[in-house]
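The data below hold one chain only, encoded as structure tokens and taken in the form predicted alone.
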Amino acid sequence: MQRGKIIAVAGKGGTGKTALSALLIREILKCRAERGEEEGGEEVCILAVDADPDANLPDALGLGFGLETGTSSDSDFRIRTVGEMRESLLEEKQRDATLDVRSEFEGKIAEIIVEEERFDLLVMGRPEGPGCYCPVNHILRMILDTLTQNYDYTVVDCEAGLEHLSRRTTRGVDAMLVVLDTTQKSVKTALRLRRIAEEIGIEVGRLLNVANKIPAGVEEKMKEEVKRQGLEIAEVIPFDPLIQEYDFKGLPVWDLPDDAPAVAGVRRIAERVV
């Protein structure tokens, strides 16, 4: 089976990667649904991967996370993470030295995928015990190599900073969206991301720099400054007060109205990657 498209959303922490990831999934579904109606195509299937240890993507998608309960209509609903599964299997390995952790993991990965009507969700999380986060990143590489074959698109909300590149967890992506805001730190992170990708040979089909949360009147100045530093802005998403309002009220950005300022910008990105 041919691998579906993989889209990684990367950048400095605080630039709005998670909100953009959630809206991107929503708008890809809408784009493909509209094209499907026009062309008589089948429904699209998306895998959402929350690769950030903070695990905020479920909330942005309207699923809820929490270590105790989620917000599903099922009161017993709880999203399990890859990190938790890994720790559980390692504990079993201590009791049974013959246990093949890798094969057990591959057999159980489907159990922790949250299946929704329009997309599936996999939360990487972090190990509960002490130790390096590298093993979970290794698992993410395995997932991108295997599970993505079952989906038309996989959208990965990457951890903040540069770890996902330096550990090669986003190898072989069709598009990487590097999210910037008005800070110089975000621009420097974008420049380092590009340099690291080139140095360690990450296969990226398209690298698109996305300026996010940009106040009115700042767009052109930011484009000029970023260009002066050697980057091109592919898309500008304006500052959207509704996102702040939804966040304050605990509402998912998935439910933003179609005419929200941020939605229009993400829609244009979705049309590019579709």
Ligand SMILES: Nc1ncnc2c1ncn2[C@@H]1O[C@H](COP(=O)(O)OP(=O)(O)O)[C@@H](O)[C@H]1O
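Quick caveat, the model's predicted, so the values are computed rather than measured. Positions refer to the first chain, counted from 1. Here the rigid core means the biggest group of C-alpha atoms that line up within 1.5 Å when the two forms are laid on top of each other. First, how it differs from the form predicted together with the ligand.
- Here L191 does not count as shifted, since its C-alpha moves by less than 2 Å between the two forms after the core is aligned.
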Second form
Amino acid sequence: MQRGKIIAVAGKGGTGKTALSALLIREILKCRAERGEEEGGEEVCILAVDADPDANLPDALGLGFGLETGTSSDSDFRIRTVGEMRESLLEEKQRDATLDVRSEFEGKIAEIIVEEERFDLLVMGRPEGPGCYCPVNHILRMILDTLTQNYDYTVVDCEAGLEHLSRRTTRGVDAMLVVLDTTQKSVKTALRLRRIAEEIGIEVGRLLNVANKIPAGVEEKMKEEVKRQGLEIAEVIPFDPLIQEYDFKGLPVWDLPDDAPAVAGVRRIAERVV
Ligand SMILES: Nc1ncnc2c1ncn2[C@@H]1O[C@H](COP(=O)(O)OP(=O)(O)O)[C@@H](O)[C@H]1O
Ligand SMILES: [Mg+2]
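Switching conditions: you have the form predicted alone, so give me the form predicted together with the ligand.
Whole complex next, starting from this chain.
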């Protein structure tokens, strides 16, 4: 297969981007493993990118103890973020003006990627110090352009604003999931994201509006209402109390049962994107 599909998961904060990103990684792996068994295929590599400054994808993937905000007693292991790395390189640059930050950066990125059995993880981190977050976003675009070539899939849990994707990357994004819930605000954000997606050059067919946390019985009503506002819903993920319970307890998505309603919904999305 063609290597290096990039899947961005975007949408208003709280709609379920992180939950769906983590589940999507799980379901892509499952999907490919099942197909691989049939085809005798090779291992699939996935890169998970947490691009939300309020990083919580590591938690959903079972690595939450590694962040500075983590509560675990495992203090030896900490995930270092792209933001921190940039900060320390800029400090070095002040001491040594000849330092080529960009090439140093490319070498160092490998050091901060967390390598797990089933996936690799890169955390962008919070903006460091006062001022603009843009340089980190610039770095993310650079990563999307190069690093992703080493993986079969890159799943990006985006920040709400989508700033990091709003300028075209040379590679583009292969699919964008725009997550919305039953709130009007999330629909407005989805409409805005569609415009950005057009700017980035995502084919309309690869932009999937995903309605998440939808209570049983309101699926059709939700679709109609959103359609009136100009959006086509590609997939409906039901409200699933297990997702909230796992989130509350800090349990990773790996342990969720296959037949949990939200898992089955994400499975359908995975089948569309692999
Ligand atoms: N399908 C779902 N059913 C029930 N709760 C969900 C579902 N998807 C997400 N949630 C819950 O919604 C909240 C926000 O989800 P999260 O993934 O953190 O959103 P975001 O990353 O977009 O801010 C969390 O408490 C999460 O457990
Ligand atoms: Mg999130």
